[in-house]
Structure formats: C-alpha cells, structure tokens
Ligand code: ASP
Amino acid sequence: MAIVVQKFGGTSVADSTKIKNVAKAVIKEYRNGNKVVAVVSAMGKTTDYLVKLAGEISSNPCNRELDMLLSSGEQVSISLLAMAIQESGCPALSMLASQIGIITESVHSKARIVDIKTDKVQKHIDTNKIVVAAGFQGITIDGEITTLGRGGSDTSAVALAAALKAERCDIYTDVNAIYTADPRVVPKASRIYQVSYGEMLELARVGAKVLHPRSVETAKQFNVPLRLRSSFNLEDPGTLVVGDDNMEICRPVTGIAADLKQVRIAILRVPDKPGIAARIFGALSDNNISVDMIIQSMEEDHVNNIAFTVHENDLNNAISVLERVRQEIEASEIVVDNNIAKVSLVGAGMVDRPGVAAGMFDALSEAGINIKMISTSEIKISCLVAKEKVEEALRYIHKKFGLDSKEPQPGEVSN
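Where the form is predicted on its own, what structure does this chain have on its own?
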C-alpha cells in the first residue's frame, strides 16, 4: 500500500463541523487502500489569537516562550481530528512533532527541519493506523520546542512525505485549485491543472499564497508530487505540482501574482568604490534580512544610488542596520518608499520565447502605469508599481497574455 500525506490548514479545521469534514477526507483516502498521515494546523485563527494574547502580556515576548505557546494550538486540532476519525470506526492516533521526532535547528520562531525520525510513525502506519501529526512545530536535538514560521504546516507535510517516501502529498485548503491569478482581483482567472515545481516556487515567492515557498523547495528537492485540493470538495482533483520532466506543456506564461508586502529602500550618494555593495548587503545578510530587487544608478562625482526591496516585516531592522553602514561608508541618506507593489509574470517557457518582457511592459503602458524597478530571471519578470495601481496592472497583464478564462472561476487564491 502507498503512503499518502495529507495536510489541512487552519481554515479546514476551524470548528467541529469542519473537523468532521476533514475526517471524511482522511477516511476516504484510507479506505482507498492507502496508508495515511494527516498533518494539521491549529484551528482557524488560533495562532493569531495566541500571538495577540502574548502581546497583551509582553511588548517583546521571548521567542522561546512564544514557541511554547504557539505549539499548543496544533495539540488541540490533532487530538480532535483523531477523535473524529475514531468516531467513524477507523484507527487513528495523534502525535506531536516531539513524539514523531521532527528535528529542527536551534532557532525559535522560524526554525528549519534538519531531520525526521520516521521509526515511530512507520510503526503505527504499518499496523494500519492513521497518524494525525502536528504541523508547524519541531524539536531541537536538546529537546527545545520550536516553530517553523509562516507556512510551517505545509513544510512539515512535505518533509514528512519525503522522509516516508510517500506517493504524494495532498495540501487541502479552502480553494479548489491554483489559478493564473487571484480570482478576487482578476475574475477571469483560469484554472491551472498542472504546474512545475519551478513555476510554483516562483509564483509562491512573488505573492501567490496557496503554497509556501519552503514547502515547494522541499518537494522539488526530494521529488515529492504535490496536489493542491479543496477540503470542501473532495471529488475535485485540484492542481498537481510536479517536476519539469513530467510536464505535458511548457507554457511561455503560467500565471501572475502580486506582492504588496515589499518596501523599497534607497541609499543615496554611495561612494563608487570596490567593496561598498558587499558591505551594505553583507550587513543585511548578517542580520538575516533578505533582499529582493536591486538596482544601482550612477550619479556625478563618483557616487551611486543603490535601491532594493525588503519585506515590510524587516523594514525597521533593515533601517537600523543600514544607518550604521551609511555612516561608515559616508553615504548621504536613506529613503524609504512604502507605496509599492511587486507584480510578477511567471512561466517556464518564457526563456525560449522573445517578447514576453516587452508584452508585460506594453500592458502596463496601456494601463498608464509607471514602472519603478524591474528584475528578471529565466522564468520570471517582476516590476515594481504604485500600490494603488496593482489590481489594474494584474488585469491588464492577464488579458495581454491571453490568460483570461471564458467564464469567471469560483474560488480565491489564499492560504
């Protein structure tokens, strides 16, 4: 019998009725003859509530204690789901990450998985029990509880699927598929039935919220087939995410997405000397601040302006780091632009087809939208535009590349 890992997010287990519905999905897979491991997030907005509660106690809660608090959410959901499965007559048991042996690095709030001990889980599934596993959490080699950060349950599920050599990993959520754009913004977005790891990874990185980039990276690394499905429509096959070799069609453009969480930072009048850029971006890297788009423009008097984007959550830390560097290198000032959004076009086939970038720029021109920055890769083109223009930009680009469906599609791209 094949092993299938199923992941259910917080919206899928938000209340007792939804938990019973999830139990049906698990039992259906089990009765199809598969061995099943169900990975579950905390119920609904539980994690948000716990973060808020911690904030009422402390303005700067310790990350260790925050992980202890947040990890309690999954303990509730996994035990309730195990009860629901048992109530339907199927054998099931719940397991925390510490019981399974999901080993992470010693970093609180955004730890990465370094190993998974599969012996205990394998023993239970070999005796035909359904294992209900807690997502989002892990344990260090020293026994400290950690959490994996945003998208952690997706990552837990894919990592477990890889460790168990599962046939596939099904990610259940409140949408029925991946679309060429967010249907809430682009009503004519078309459904995607199959997408490559590379395309899905880029879409996830640039704003599509159906799958977290870390989970797609793990799936790609270990060649785990992913299937995004609706927990409310169990008959829908969803969208399959596979390797490039298994793709039937290599499309020039697969989809578009927007990221409204980016902030542009510019350091003005930076001395034009070797090693200056290394000092700026090295300092950011040393403080675990990721940089996205970068552009350098030369001014008179042997100075440059260097602009780049960071996630809004890293803004305060970035400014603190950059102010120290600015003084050291004798740059003139730091300027912040919060009124930006990144619009990205993704497609594995664009590398072999000229004119894709020109088409994107034409679409924005037709909409009267100014481009503030541009970055490209083999399968992605991104443009920074004013935040208030982002929805219009998405609709114009979507239509320009013939992605519009004949009929508006139901559903919405959210996590």
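The shown structure was predicted, so the numbers you read here are calculated from the model rather than taken from an experiment. Positions refer to the first chain, counted from 1. Rigid core: the largest C-alpha set superposing within 1.5 Å between the two forms. What changes on going to the form predicted in complex with aspartic acid:
Residue displacement note: residue 42 has its CA displaced by at least 2 Å between these two forms (rigid core superposed). In this overlay on the rigid core, residue 57 has a C-alpha that sits 2 Å or more away from its partner position between these two forms. Here residue 143 counts as shifted, since its C-alpha moves by at least 2 Å between these two forms after the core is aligned.
Moving on from the form predicted on its own, please list the structure of the form predicted in complex with aspartic acid.
No partner chains or extra molecules come along with it, only the chain itself.
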C-alpha cells in the first residue's frame, strides 16, 4: 500500500462545512487503498487574527511567545478534521508536531526542519488509521515549540512525504492550478499543467504564495512528486511539479509574481573603503536577517549610498543592528522606504534570450511606472516599484510576454 500525503490550506478548512468536505477528500484517498497522512493549516484567517491579537498586546512581541500563540491555530483544525473523518466511519487521529517528532532548528518564527521521526506516524498508518498532522509547527530538541514561517504547512507536508517515502504529496488549496500569475490579480493568467521544481522554486521565492518556497526546495531535494489541486473540485488534475529532467520544453518565461512584504533600507554617505559592505551585511547575517536586492551608488567625496531590501518582519531588528554599525563606520543616515513592492519575471529559458530584461523594462515604461531598483539572475529579473503600482505592473508585464490566456478562465478561484 502506498503512502499519500495530502495538505489542506486555511481556506479549505475555513468552517465546519468545509472541514466535512475535506474529510471526504481524505476518505476518498483512503478508500482507494492508500495509507493517508493529512496535513492541515489553521482555519481560514485564524493565524492572521492571532498575529493581530498579539499586536494589540505588544508592539514587538517576542518570537517564542508568538510561536506558542500561532501554533495553536493548527491544533483546532486537526482535531476537528479527525472528528469529521471519524464521523464518516473511518479511523483517524490528530497529531501535533511535538507528538510526531517534527524536529526543527532552535530559531523561532522561521525554523527549518532538521529531522522527522516517522515511527509513531508509521505505527498508526500501519494499523489503518488516518493521521491528521498539524502543519506549520515543529519542536526543537529542547522541547521548544517553533513555527516554520507563514505559509509553512506546505513545507510540513512535503517534509513528511519525504520522511515517510510517500508515493506523492498533494497540496489542496483554493485555486485549481498553478497559473502564470496570481489569478486573483491578473484575471488573464494562464493555467500551467506541468512545471519543473526549479521554475516553481523561483516563482515561490519571488512571491507566488501558492506554494511555500521551502516545500518546493524539499520536494526537489528528495524528489517528492508534488501536485497542486483544488479542495473544491476533486476531479481537476491540477498542476504537477516535477523534476527538471522531465520537462521537454524550456519556456523562456514561466510566470510572474510580486512580493509586497519587502522594505528598502538605505545607508547614506558610507565611507568608500574596503570591508565596509562586509561589516554591514555580516552584522545582518549574524542576526539571521536575510537581505534580498542590493545596490551601491557612488557619490562624491569618497562616500557611497548602499540600499537593500529585507522582509518587513525583520525591519525593527535590522534597524537596531544597523544603527550600531552606522555609528562604527561613520555613515550619515539610515532611511527606510515602506512603499515598495518587488515584481519578478521567472523563466528557466531566459538565460539564452537577451531581450527579456529589455522587454520587462519596456512593459513598465509603457505603464508609466518608475523602477526603483533592479536585480537579475540567470532565470529571473526583479524590479522594485511603488506599492500602489504593483497590480498594474504585473498586468502589463504579463501581457508583454504573451502570457495572457486566449480564453476566459473557467472561474476556478474559490473564496
């Protein structure tokens, strides 16, 4: 008997009717003769609500307590789903990450999974029970509760599938497929039937939240066949995310995405001396703060301006670290710009096509949108634009690269 891991996101379990609907999808897989592990996120917008609640108590809540709070959402949904499955006459039990043994590193709010103990889950599925596992959470070897970062239940599911050597991992969500852009923002987005790990990883990293980037990274590393499907249309085959070798064609452009969670920090009038960049970015990295786009511009009098982007959640921490460094290196000022969004174009085939970057700049110019920063790699181009221009930017770029669907999409986006 094969093991199948299914994952259901927040909108799929938003209320009791939807939880009963998810129970049907789980039971269908079980009655097909598979051993089933269902990984579940918190109901609807529960995690957002908990974040807001913490914000009403503290302007800078500590990450340990945030993890204690946010991980509670999944405990509610797993128990309810297990009850719904039992109600339909199938044996099921819910398990928290601590009960399973999903071990993470000791970093709160964005911990990485380092090991998964499979013995307890295996014992239950071997005695024909359906295991309903809490996504998003983990436990350190010291028994501290951690979370994997927002959207992290996808990663819990893929990591469990890899550890259990599952036949496949199906991610059920509120859209029926992966599209060339978020279909809620770009109504003419085209459906993609098959995408490589590499292409999807890049799309997820630049903001296509349909899959958590680390879930794709894990699927690629352990070769887990991954499928994105709709919770609300079980007949739709969805999109397959497969090994790069399985792709016969190399699309110049796979899709586009936006990231609205970045902020730009500029350090002004930094002395133009060797070792300065190492001091700035070394201090950020020592504090576990990732930096994305970086630009250095030459000013007069042997001073530079250095600007870069970080995730908005890291802003407070970054500013306190940088203020110390600024004084040491005798830079004049730190300036923060919150009104930015990063739009990115991704495609494994763009490396051999020199016109792609020019096409993106053209599209933004036609839309009259100013570019604040640019970064490129072999398979992606990103531009920073003003936040309020992001949707327009996406639609212009989508059209420019011929990604607009010829036919109207069949309205497969569920709320």
